[in-house]
Partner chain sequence: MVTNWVIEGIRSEVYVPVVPEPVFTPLTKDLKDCVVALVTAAGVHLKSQKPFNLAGDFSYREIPGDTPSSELMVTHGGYDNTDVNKDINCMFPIDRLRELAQEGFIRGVAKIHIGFMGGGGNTQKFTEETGPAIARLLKETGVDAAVLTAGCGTCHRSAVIVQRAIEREGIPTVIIAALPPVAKHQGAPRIVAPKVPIGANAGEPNNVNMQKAILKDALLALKSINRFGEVIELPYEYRARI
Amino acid sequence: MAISHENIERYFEEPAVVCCLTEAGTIIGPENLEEPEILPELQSGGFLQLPSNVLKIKEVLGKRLKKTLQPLTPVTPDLIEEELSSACKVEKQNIVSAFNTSEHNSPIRVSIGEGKNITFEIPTSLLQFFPQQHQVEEKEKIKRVLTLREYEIKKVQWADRISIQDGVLMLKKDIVNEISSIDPIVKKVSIDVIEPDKRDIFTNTILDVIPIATKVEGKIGEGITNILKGVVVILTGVDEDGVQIHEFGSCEGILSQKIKFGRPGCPDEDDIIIRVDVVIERRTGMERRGPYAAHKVCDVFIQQIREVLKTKSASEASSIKELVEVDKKGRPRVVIVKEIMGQGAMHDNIILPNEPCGVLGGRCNVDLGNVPVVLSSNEVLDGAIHALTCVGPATKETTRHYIREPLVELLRADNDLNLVGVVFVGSPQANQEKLYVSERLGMLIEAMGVEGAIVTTEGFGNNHIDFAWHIEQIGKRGIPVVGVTFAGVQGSLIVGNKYMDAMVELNKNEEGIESEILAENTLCPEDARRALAMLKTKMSGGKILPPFSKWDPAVIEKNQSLVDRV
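Structure for this chain only, please, in the form predicted on its own.
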């Protein structure tokens, strides 16, 4: 495949190989040269060998060929004439000029040894490249403050009523009877407490991991939130026929083997687990109402704990921290785009429920048409997203993942950038709807006036179509953009475009597959650091080498090592 004229600048340093039969006398242009990104694959397949004296693309553009070359012939010094043709001198000059004008931050230096009555006239169009005084003088502006009061739980027991006292959470013995009849689709509910050293037990597939948190003051994203630490709820489920509630993989099995403990979306190693296991009406597992009923019942159970947690004072908290969301004026505005499932059935998410990580009061992104919704970083970290998604366990982002989202935490803390928002956008089923949603995302990003973006997605396969379109919609507006997803072997991208030149791989499985282990291949702090480094590199005009066509863990290791040394 030949190189397009608009892409030639990025390939100046790459080897020059003709892509098709090229006659002697041809003046070499981008249309005669093979796309460098596929050269490694051609080499590994034995179709191409690059000699040590192969010329770089910038060295052959505009040169005249001495001989007729067969397709995939590397261009070496003996094959071209030395002098540039006049036509190509113009073309090359145009390319170089365009490249130079992109370096807006290069200084303009005027040195005058001695002079008198000297006048400079500078076009007003150049003023945009000078820092404005008001940008320097503007101070950071606090947008909202969230106080998180954590209460350490060391033991969970059964009692006659719910209480939280001295690190002990007491659960009501007959609570199961009270919540089992909430939804007729739910046929049976079981609740048990699992200590960290008692995890070698069978579990049905894990639908979600849910923190126990409640608002004490204000709305989600601001005010005061009380949250339990050291204990977390997992929701598991099956239907009356014993069919696991899942799609693209189920993680039923031995609990200790089916969770990557310590991942952002999972229980931690020392967490006590409260398991809510739900049996739903037969054949409703693949319908929207089935999984939703399971989540709703679980939420009613958690709400009873929340009502007690609301009464806990600041003096009883084991720790208190403040999340201060700041508008860092004068620094580059960036945005995170998180693609979430929205194909209906069990692929849905709830946005902005009444309670952190809750269900009631929220809006399903499917009902909202999957259009982009902007949240503040404080809202995300205060439990604004409840995950209903049942995609492959290894790539699934649970409710706990969002409240501990590593990329959001990292970008909001970075003093070089100004994180202006987190956009959640659903992934519809039909391509026509995907395109509609992607185009709306592009318009939103344009209106936000950002200078950089990172796009992430959970899952793989069908939703990679919109993932690629989202990146295209942002990239074609001249905004540097980085993509973050699981691909590995099983999830290799089925689509792509020229703006997907900076990608972060989330796979951590040795075989590169959906392992059916909860959250094994989800976004972790180390992935967030690579994504941020890549975004900064791209925003500053640095070069990012093209990815290999196949998953190679050595590349990720090397990149991680480079990033961690900075």
The other form holds:
Amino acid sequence: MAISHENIERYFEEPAVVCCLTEAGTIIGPENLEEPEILPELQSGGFLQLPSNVLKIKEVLGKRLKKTLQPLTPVTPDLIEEELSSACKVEKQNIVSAFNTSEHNSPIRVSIGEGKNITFEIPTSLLQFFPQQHQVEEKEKIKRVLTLREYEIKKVQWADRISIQDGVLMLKKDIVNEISSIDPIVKKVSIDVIEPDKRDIFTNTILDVIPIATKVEGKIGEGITNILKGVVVILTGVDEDGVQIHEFGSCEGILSQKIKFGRPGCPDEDDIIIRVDVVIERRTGMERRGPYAAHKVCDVFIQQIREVLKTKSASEASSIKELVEVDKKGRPRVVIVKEIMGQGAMHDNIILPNEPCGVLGGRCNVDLGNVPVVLSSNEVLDGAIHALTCVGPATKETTRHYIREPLVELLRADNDLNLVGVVFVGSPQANQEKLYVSERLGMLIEAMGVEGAIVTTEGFGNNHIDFAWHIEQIGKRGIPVVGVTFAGVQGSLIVGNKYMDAMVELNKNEEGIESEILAENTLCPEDARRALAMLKTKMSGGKILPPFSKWDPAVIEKNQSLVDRV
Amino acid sequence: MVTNWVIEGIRSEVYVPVVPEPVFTPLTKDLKDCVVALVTAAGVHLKSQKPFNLAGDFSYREIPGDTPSSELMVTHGGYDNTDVNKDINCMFPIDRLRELAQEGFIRGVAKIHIGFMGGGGNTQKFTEETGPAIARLLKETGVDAAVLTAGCGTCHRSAVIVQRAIEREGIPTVIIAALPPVAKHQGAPRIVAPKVPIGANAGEPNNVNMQKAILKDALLALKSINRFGEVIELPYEYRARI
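Now show me the form predicted in complex with its partner chain; what you just gave was the form predicted on its own.
The complete assembly is shown below, putting the previous chain first.
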């Protein structure tokens, strides 16, 4: 990554290595030079050898290149012209000293005796000292408002019809018969209610955790949503041969032991669980149609509750929240990129269903070709993503995870930054499609004009290819970028690049593995705080120390204490 | 930019890997004199054998060279199984290999082929135990060259660990990679890359011509690639309908 102009003086004594293809005739500036901190790693990886006569950064700044240099070429005396015209050189120093004085109103004089093709580099950080012709309007602008009416449920019981009254949710007794024949792949559906103190029971593997919410007014992200609190649906299942519907690891077993209660994507400690358990056609668990059918049937069940929930008035709500999405004008624009799966089977997500956290009406990420889709933060927190959820249970981001996404919540609340959107981008099956999608993401980010980005991914393995490319696409445009993923031991990265220098680890398992406990290794509020701190550090030109060569929980603890102290 | 945002001493938490040291064994025989083995990380095994543990498994299954492809199946969670359920040859092109042997393109099909499940993959176990064990087995059964395939991303990593062990044992190898960046970054000696999704590395299901062309080109790459880590892009494209 190129050196930022603000940082250049720190690196005057370090070796000069060009970061990118640099053409003959270029006058070398910070943007042409590789950040010195990553040079040792490049050397140890065999990507770079520094000759003994490599010049220092202070010796090459302002010098003209004689030859076109390939990326990562050390600059040696034979590659640069001796001197620019002396007049130019002197004035360059004057500029630096003028900017370094505290007399911001003193004039900058540039006088050039003679010379041609002279370029002046002025650090953008110094622009603040100039009077602005167009004052940036600092006023905040409201983009959209979502009213979230919450209805507390204390009991779930069976009755002849569905109702929600005085904290009691009544479910229809024969509902199972009505929904069992919706999809021929689904062979059997069972529904039961699990009280918080009765969780020591067997469960099949958990496909998803789904809040019960419905639109009363407007589209997802604005208007009014009614949502039930204190109760959540879990979808579980097997195929006809008793094979768990899962891919990398499954979490069947004693329910109380298989869930990290309280994680953003899990039931909370005191939630009542409505369990929808399905049996699907044999050997369809690892084909796209199998899990999708299970989700569809579950959604038809939830829709019946939604229809009743829709009729509940504001006066019956136990609490009402307003989610106001604001354009914080004048503050640095930042974006969150969430990589989701797009390879079929359970590697898929449904984007923007008709109902919050629903299935119907949404578009499958796979069918959209995995290209980046921009959502507003309000849309995300209003259930715009229905997760068919990927990889092992521990790294799954369930449907509930998205409506409580800690990074989205943290960044939109941060008053230093202007979160302009959340980009969802899929991870395709084929390598050339991965490249296509990543390049489109890069163009999108460029067009968004952001000054910082955080890229997250669920799961691990082949999605790390796209993840690394997304970070590269953003980083190579000079935009500070932070990566967030589970890696630990089992998910340690399979590829990498030089822009992945600020990474947040999501592993919380003692052995660093995908543990078969639901959501153990997913993004939590403390991870979001470290990611934000790294982004801000990078955005303001601070240093992020290089990682150790193996997963080390002490690094994360230390970072956490540094971050939480601020 | 505001500088009081800087948190001094904060450290990146995830290691970014670098390419390991080269390992390379040249192919000194002609292809027509070679006995070739298939080694796959894609979870292939006999229907009569114990399925792999999808949460990570470093064991391997020996697949006799005369096994009918109808007796094979896949247990692997890292990729959509739709294609491989239709035709095992798109990950384990055993029928195509037999045809090439009959045509005299190679001398023969190895007595024993290898299936394992590379998803997740305990890298230490694969490096220290599984890889060397598979390599020794191929050596003992007189294999001259090996062709590898792999499913998901971590699966490509496991496959390359085994590939490097085989190469170190003195047997030239080539991987048919759906994810060539992983294969290259993990230090695969030779890589061919048809334009295919993970799950159909060796070509579209039931497309005999494409599968045979990919396998043939992979075998030719054993000879034509003479430099560690080279990738040959193959001109075959298949888009899965999942």
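Residue numbers count along the first chain shown, from 1. Small disclaimer: the values here were computed from a predicted structure and weren't measured. Rigid core: the largest C-alpha set superposing within 1.5 Å between the two forms.
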If I superpose the two forms on their rigid core, does the C-alpha of Asn507 end up displaced by 2 Å or more between these two forms?
no
Does Thr537 show a Cα shift reaching 2 Å between these two forms after rigid-core superposition?
no
2 Å or more on the CA of Ile556 between these two forms, with the rigid core superposed, yes or no?
no
